[in-house]
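What follows is one chain in structure tokens, specifically the form predicted on its own.
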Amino acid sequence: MVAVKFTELAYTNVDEFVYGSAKYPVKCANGMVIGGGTLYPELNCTLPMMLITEETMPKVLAQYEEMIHGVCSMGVELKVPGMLVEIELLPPCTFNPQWGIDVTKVVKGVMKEYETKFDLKSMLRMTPVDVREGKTLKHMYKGVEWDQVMDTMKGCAANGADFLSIESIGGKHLHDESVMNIDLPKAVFSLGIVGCRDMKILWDEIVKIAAANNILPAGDTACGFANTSMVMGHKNFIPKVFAAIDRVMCAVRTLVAVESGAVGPDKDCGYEGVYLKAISGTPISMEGRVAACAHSSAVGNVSLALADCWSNESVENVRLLGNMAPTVSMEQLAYDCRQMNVAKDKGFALQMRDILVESDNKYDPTAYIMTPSVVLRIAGEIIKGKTHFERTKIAAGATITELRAAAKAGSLELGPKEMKYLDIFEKQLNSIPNDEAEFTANMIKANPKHDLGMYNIS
């Protein structure tokens, strides 16, 4: 078992829990302070449909150069006080670390150009792909795939990245099955035991790489976990309450990056970031309505209520009527941030926060568990756990309690079917033994097709 940290909440007063401000802001060398009072746009962009090969790499790099020129030009035009750019490297650019390094150099080169010419403050987040999966994978912490991830991290860190992030996938193969079968015990195992142990090993290394290059380890996300549940729930493929429970459980796993030394802002697609902020005080990046270019959701407004950076998730470099899509997204983000910052400057931050929350939170359970007061109540229960396993179980139980109470009070619209599933999931949760070793042995026996030896679990 790995020791947990954060035994007290960073926030106890909900009126201090607001967008643009974090208890422990990130101070950047260029003067930007993330979580220091200003909400910043974070633009995430990706390639259009195209092959990435050695032969096409010049065209790939040209695409990235075009995208960053466009978004930086918009940043200058709209006089943003600062901005972040995130590049989520596509798999070939982690399978081939030098390609990821080349992308980093090109993107950072354009950003430096706009800093020199126009005094545009910007920071670059590089996010290599977690390629530790597939039939050829032998072990999570050694071998080709591990080396590719680490080499890409090191290369990005040495060649222009200001922040390092990753959408890690340890335990995802188990979690995918838990979602398909709405199996809460398997979700607890995949997140609270396998996932948390994987995060600790992975993020200890990422933090070392960042320190060696004098840059910042930012954070992780439950993109491959709770986002899968959220999208499937949004499409009515699984119960929406399962997606909400899954989201809060994922907060325990994502928090391990901070326990290892990540300082934020965490990844935008980690909607559980509100729980990280509540517990650790680190700033968070969030996405919502401007991420409709990537996926639909029921949390378009509420996700902005506690954000310190505001992102579009990701958008392809394709032509729209107004401009290239990344430039359009940058304009949308910049205007949102401008509005939010003016509201804050005029003393209306809490009113703006609550408007955003109340416009979403009664319609969907995931939106409801992002309500600031609910976040603080559930987070306060989570930190009572002494292990990641215990905290994951507590997260599930506290979420079930909050959702049931909200539905009975009329604060959350939940139909009879969703209410029935709360009872089902509560029974599933109560079936999990309190002893972690016993539970682990049971899950290994019940899942013989999964080689957990590659996680050093036996």
Second form
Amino acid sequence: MVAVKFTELAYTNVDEFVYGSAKYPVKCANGMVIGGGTLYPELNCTLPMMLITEETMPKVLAQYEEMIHGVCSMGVELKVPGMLVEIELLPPCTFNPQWGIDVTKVVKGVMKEYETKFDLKSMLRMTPVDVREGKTLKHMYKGVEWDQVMDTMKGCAANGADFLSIESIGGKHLHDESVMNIDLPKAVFSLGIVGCRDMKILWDEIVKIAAANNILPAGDTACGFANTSMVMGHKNFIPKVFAAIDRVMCAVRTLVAVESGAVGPDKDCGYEGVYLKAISGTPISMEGRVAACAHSSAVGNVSLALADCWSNESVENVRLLGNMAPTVSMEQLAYDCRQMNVAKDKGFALQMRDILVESDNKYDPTAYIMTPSVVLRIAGEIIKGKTHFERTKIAAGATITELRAAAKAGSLELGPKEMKYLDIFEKQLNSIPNDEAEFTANMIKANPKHDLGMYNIS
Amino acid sequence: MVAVKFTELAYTNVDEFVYGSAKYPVKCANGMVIGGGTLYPELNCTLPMMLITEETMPKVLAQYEEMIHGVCSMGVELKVPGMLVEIELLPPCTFNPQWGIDVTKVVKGVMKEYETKFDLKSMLRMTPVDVREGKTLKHMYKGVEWDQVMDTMKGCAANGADFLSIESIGGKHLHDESVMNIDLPKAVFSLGIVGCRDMKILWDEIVKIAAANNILPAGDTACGFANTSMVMGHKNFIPKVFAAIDRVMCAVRTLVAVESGAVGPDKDCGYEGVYLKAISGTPISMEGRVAACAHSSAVGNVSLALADCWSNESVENVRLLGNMAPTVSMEQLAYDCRQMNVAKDKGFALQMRDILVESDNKYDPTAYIMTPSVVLRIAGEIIKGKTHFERTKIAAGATITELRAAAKAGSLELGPKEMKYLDIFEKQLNSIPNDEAEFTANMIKANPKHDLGMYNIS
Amino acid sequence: MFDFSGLSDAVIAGDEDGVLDLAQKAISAKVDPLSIINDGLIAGMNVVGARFKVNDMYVPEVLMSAAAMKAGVALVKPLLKSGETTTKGTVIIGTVTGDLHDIGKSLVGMMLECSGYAVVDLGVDVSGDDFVAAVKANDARIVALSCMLTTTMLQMKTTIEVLATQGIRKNVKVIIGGAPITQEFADNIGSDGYATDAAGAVDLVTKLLN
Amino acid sequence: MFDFSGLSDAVIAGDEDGVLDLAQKAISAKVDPLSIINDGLIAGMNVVGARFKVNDMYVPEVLMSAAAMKAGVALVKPLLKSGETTTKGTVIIGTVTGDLHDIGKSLVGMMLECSGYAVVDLGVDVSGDDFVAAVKANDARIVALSCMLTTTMLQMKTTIEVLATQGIRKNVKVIIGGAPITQEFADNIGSDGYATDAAGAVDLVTKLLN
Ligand SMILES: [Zn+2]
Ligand SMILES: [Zn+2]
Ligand SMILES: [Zn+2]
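Would you mind giving the form predicted in complex with another copy of the chain, to go alongside the form predicted on its own above?
Once more the chain from above appears, this time first in line as the rest of the complex follows.
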């Protein structure tokens, strides 16, 4: 069993809990302070349609160079106080760590050029892919895939990354099934037991790599987990309340990175980041309306209310009439950040936060559970748990309670079918035994096709 | 000489001058009230790379159908209180009025379907192209091109348009030269004399067509004029102060549509719309940060401060990872409108307005002259002019005065070269004679290659 | 005529025990086995598909219905006369080489099964040769390719080329889908069609096979 | 050697009278006419081009410099020996059929002239046949096509096809530009290059002609 940390909330007063400021800001050598009072844009971009091979790598690098040039020059044009670039490496660039390193060098090179020529402050987040899946995987912590992830992390760290992140996937196969079957106990197992243990092992290593290279371990996200259920809920494929419960449970898993030493900014697509910020005081990156290029969502505004970096999630390098799409995203992020920073300077940060929250939180359960006061209430329950397993169960129970109360009070629109499923999920939750070992044994038995020996879980 | 109207401002108190509300709202049959307290999204979209011919017309119509489906279903998903769709017809669809009519029918058909099935309130703005240019043009008010514009207007009006708009181009060839040579007197002539007279003739007709079809004449824009100089200034090809002066002068020209009976919402790409609203109380559509897909700008936030409809300018139907680009724009517009409407509901409209204004107005002269208090001051000067010519000159002079004062007071960043050009433009302005006939005669003589007989000006 | 409404309702409710019970009763009542399948089980599944399409059922509910239907079919199938068939044809589905995205493709497979097709899901990261082998082994008429990355789109083209090289391109229709896909791309790589979602994929398959 | 700095400075300042005066003085001082043009007038213009590229001069200032330079060249040109040439080659520029956007293309033309190319600007809505005629009449080596609409992009392809049909595609390099254009599109339609802005167009032409 992995030890939990953070037995008290970083925030108890909701009036201190706001965008642009975190209890434990990240101070960068270039003068940027993330969570230190200023909201920064975080631009993420990816390749257009093309193959990544030995032969195409020169074209791949040229694409990254073009994108970062466009993005940085927009940063200069709109006089941003600083910015982040995130590169989520594509699978071939983690399977071949050297390719990931080459991408890092090219991107960082352009960023340095703009720092020298135009005084543009910028930080680079490199996010290797968690390639620990697929037909040939034998073990999560040794063998080819593990080595590829670690070698890519090390190579990025040594060649220009300022922050390391990953969208880790320990427990994802179990979680996928739990979403397709809206099986809450299986979700609890995949997140609170398998996922948390995997995070601990993975992030202990990433923290070491960052320290060895004098850069920062930033954080993880529940992209493969709660984002899957959020998209499924958004399309009405599963109840939206499942996605909200799943999101809050994911906070426990994502927090393990911070327990291992990650300092933020937590990664954009982890909407559970608001819980991470509440519990640990770590600054967070968030994505919302500007990220419509990457996925539509029901949290386009509320996601901005507590953000310390503001991201477009990702956009491919295609031409729009105004500019290449990454540059378009950068312009949109920069204007949003201007709005937020001016509001803060004028003393209207809390009003701005609440306007953004109230524009979304009535219409969708995930939007609702991102409401600052709700976050603090549920987070306050979560930290009472003494193990990750316990905290994950508490997260689910507290979310069900909050959603039901909100729907009854008229502060959240929930149809009768959604309400019915709240009851079903509560029953599912109550069926989980208190004993972690017993639950684990049950789950291993009930899921014979998953080899948990790979995780050293038996 | 055309008579001027509006000798008093619609707004004298800057605290009444705000987004979402106009002195003379536009009431629509479906219950939407534009300028009646709610900010609405206005979505504009265009074709991806393809030819428009007799043979491709079925594909063209299928493209429009796909786009409007995506856009309307996003409107439903985000529960917009109402929305506008604008179609700026492409040249072949005005050269062939029947094609423009077919587009109108398809677009309106989808909008009606969503109204019936999902209760989605929407209004359609049709904007034929002003095709009165090119090698074969013989006259501005008779012959093939005039007939094509009028026939398209009539056809759109009879087949589903709710609003008629146009980006008219009378005087544009002269104006293009004035921009390339930063020749302020020529700009005054093209806008204040040639442009205003052309607007009067054109808009008298459009107003009649709208009335005959029981729909609304909405308004014009200085797209071919001040947007050209704004883009040139944005790229540092000409002084940015020229673009700001040009913008305010354009207000006099754009206002002629309202003098002829246009009722709004004025068209999105006319940033001079804020002056139109100040003087006439007409609601306006504006574009800013969401329109980065169509063009980058220095007014991404300030443009939202006084808007009654919020537009993406235009985006072509290409795929982004999240959705087709028009649907992505619609999502971004809807979230921005939510933010603005919630702020208004909570009593923070003026604070929100000022936050948006102050996030841009120090950095660019065009952003500065869109500051609500500045708008009211300059507009108050403009209405003192007794002719369009006089008003255009006053607009230029008052803008120069405001920009110089702002730069001296430190409320606008203007480099020494920009300041130098303010003085140059003031001298150019003072060289213009007071007598309109004398000035016209001078200008005709100085520009022999332009046949102003086409405009019935001699 | 036998009243199939109870059997169909059990399918719709995802009640596997109920389905087995009522199917057994129909067999005992000497109802034509093909009719039990078509008018009872598949009729129920058609309702499920239609309700899912209008957001009136969730995926897990559909999966339970599908499982109940399959249990019923398994019970009745041995009684069919030779030559009688219970599916509209076989679809091979998978995510192409280099791409590990699973769920979108699984949803398409689910909807095709709901609509009466036999589906062989090869999973993710599937090579052209594996598609070829599966087509041959299952006498399939449709190959459905999925990808979610701009950097794996061109593997769809490669996969279609492998089908051609191996001589089976002419025997099958190839359809494609996934976040980065457009109709234009589908045309360019020589596929037979593209759909934006699972319901659209069903319509497309139906069109291509008729 | 003659001190050309005054002449160059007059070009940079856009001072046409000064240029004419100083050029006349150089002629009177028996300076080699080709040197007056290259080391005085064009040298000044090179400074203008470089300053424009880094946003240190405005378009109208560049236009005044260009006009001053041209006046100077016109004065000196009659004195050149036969065979001596004052331009690096001729570029035909225009916006393609169906597209009336003018200014972007004019800026490219202006920058090319600043850099020593002769430019024949055919204006807007230019047909393939008009491009062909202009290439023939001016013995041009570059054709530069502009478009600003997604719905006129494919006219660039048509124009290139007309150049081929008329047998002059092999004699000229074709470059393209405009808001909707990408390198990929430029490659696909068989052009020789694409530039994102006027300065890039100059670099591209220089590369293609060397
Ligand atoms: Zn993610
Ligand atoms: Zn991301
Ligand atoms: Zn426009």
